[in-house]
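Presented below, as structure tokens, is a lone chain in the form predicted on its own.
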Amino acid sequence: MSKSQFLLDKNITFLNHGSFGACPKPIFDEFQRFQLELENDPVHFIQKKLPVYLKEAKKPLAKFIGCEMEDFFFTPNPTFAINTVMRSLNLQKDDEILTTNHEYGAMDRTWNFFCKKTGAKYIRQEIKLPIVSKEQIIEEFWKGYTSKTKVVFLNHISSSTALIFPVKEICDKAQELGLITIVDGAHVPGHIDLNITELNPDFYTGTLHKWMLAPKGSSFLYVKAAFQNDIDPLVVSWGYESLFPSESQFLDYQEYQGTQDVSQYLCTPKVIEFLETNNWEQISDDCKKIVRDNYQRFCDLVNTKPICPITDVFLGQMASIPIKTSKPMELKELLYTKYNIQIPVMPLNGSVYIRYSINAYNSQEDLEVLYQAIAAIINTTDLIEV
């Protein structure tokens, strides 16, 4: 698939799909079509059409992510979703939230805020690198479990280290222990297979605007039925004690939170149609192969070692290369301003990673551009140590 089918700047080597995604033109056209329909007759659209459109959007997404449409609602992003869950948890002083030291920075901040307010404790259990097996991750994770553990919070695919975590196995054990399970699957939908019912978490959030290619600000929060009456709305509005309640108080509370443009959510049927029409499963597999085929080569260039076995057990359409630099932000800026490469350089736990993402608009040539740029930086600056 050509880069021309996306709205990306053709002069930029874009290797950062993982941060905010990229939207194809047909999907963006659908987004603007809904926006125009809203502006043409806003009252009728919001009061009459919107409830119908939301159901039409949720139905194919429910099938795509493997759950019932009554069990999730759209959110702008996973941070919004996790804040909704966090504020509804009845945790007490010294109760523990068990997580890993590979979580997304916004999530760490969310839980740190919560813990300062409640006296609960956020336990960032170390998962050592390099990873050698799923069993290693599972064993190290549960070393953080104590009698005070009440919640397990886990990313499905980590951001800085781009690793696929054994969420199913951890959720299964957590359920046996009677723990609440919350999964941040921001990078999962459209990236690796997802069936929320089979994973069986209590809460699961994922984005559509990353690997599903939806317009920005499109995500969802799944809540298991047993928890739905306990989840307060992050914003209290017309859905609370509704004058015209639906069959689901849960959805009334969460889906009607004042005036907002939700055109990005309504594009969901078009998003899924685009993926299916363009055989996205095969495209994704091809992209994953490019990611794996180049990983060792880049590690060799910067004289580091892979952080996991180079297999589809741990790697999807992203890979994070350990890189020795004391100036990660300067390195990222140089790659963008001098070499026209958009790629993240991210510190985590005392290490730094340069993470490349590969999607349909990328090719091996894009990674050659990156390879040559890094080689030139090594030879001409002190930003990278080898």
Ligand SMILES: Cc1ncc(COP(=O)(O)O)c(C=O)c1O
The other form holds:
Amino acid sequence: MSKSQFLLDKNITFLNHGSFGACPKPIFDEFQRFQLELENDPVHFIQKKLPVYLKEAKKPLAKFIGCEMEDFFFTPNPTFAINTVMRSLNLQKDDEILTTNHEYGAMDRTWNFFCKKTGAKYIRQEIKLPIVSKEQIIEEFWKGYTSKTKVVFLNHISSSTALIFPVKEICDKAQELGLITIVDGAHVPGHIDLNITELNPDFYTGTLHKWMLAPKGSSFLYVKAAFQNDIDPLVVSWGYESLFPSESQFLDYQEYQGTQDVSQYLCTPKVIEFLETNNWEQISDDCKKIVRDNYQRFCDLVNTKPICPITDVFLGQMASIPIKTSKPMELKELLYTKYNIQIPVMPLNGSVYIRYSINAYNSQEDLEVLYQAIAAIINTTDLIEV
Ligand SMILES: Cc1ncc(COP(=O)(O)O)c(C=O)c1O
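Give me the form predicted in complex with this ligand now, not the form predicted on its own.
Next comes the full complex, this chain leading.
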């Protein structure tokens, strides 16, 4: 699929789908069509059409992510979703939330905030690199378990290290131990297989605006039925003490949170149709192969080692190259300003990673541009140590 089907600047080598996705033109057109329809008669749209459109949007999404449409609601982003869960958890002083040291910074901050307020403890269990096997991750993760552990919080695909985590195995064991499981699957929908019912977490958040190609600000929070009555809305509005209650108090509370333009949610049927008619699973598989085929070569270039076995067990459409630099922000800036390459350079746990994402609009050529740029930076600056 050519880059011209997307709205991306043609002069930029865009290797950062992972941060905020990229939206194809037909989906963006649908987004704007909904905005125009709203503006055409805002009252009728918001009071009458919106509830119907929301249901029409949730139905195909439920099938896509493998759960019932009554069990999730749209949120603008995963931070919003995890804040919603966090605020409703009734944890006590010294209760522990077990997690890894690979989680997304906004999530770490959310939990730190919660722990400051409640006296609970956020345990960032170290998962050592390089990863050698799923079993290693699982074993290291459970070393953080104590009699005080009440919650497991885990990313399904990590941000800075771009690794797929063995979420199913960890959720299964957590259920056996009677722990609450919360999964941050921001990178998962449209990227790797997802069936929430089979995975069986208590809470799961994912985005549509990353790998499903939806317009920005489209995500969801799944809540297992047993927890739905305990989840407060982050913003209290008309759905609380509703004048017209539906069958689900959970959805009444969560789905209307004041006046908003939610056209990005309403595009979901178009988003899924776009993925299906363009045979997206095949496109994704082809992209994953490009990611794997290049990984060792980039590590060799910067004289570091892969952080995991180069297989689809750990790698999807992104890979993080460990890079030795004391100036990650300067390196990112130089790649953008001098070489027109949009790519994140991210510090985590004392190391720095440069993460390339590959999507339908990328080709091997983009990675050659990156390769040449890094080679030039090594030869002409002291930003990268080799
Ligand atoms: C693991 C993970 N969680 C969450 C997010 C995004 O969260 P938000 O859009 O709420 O900032 C990302 C984005 O890259 C991520 O990698």
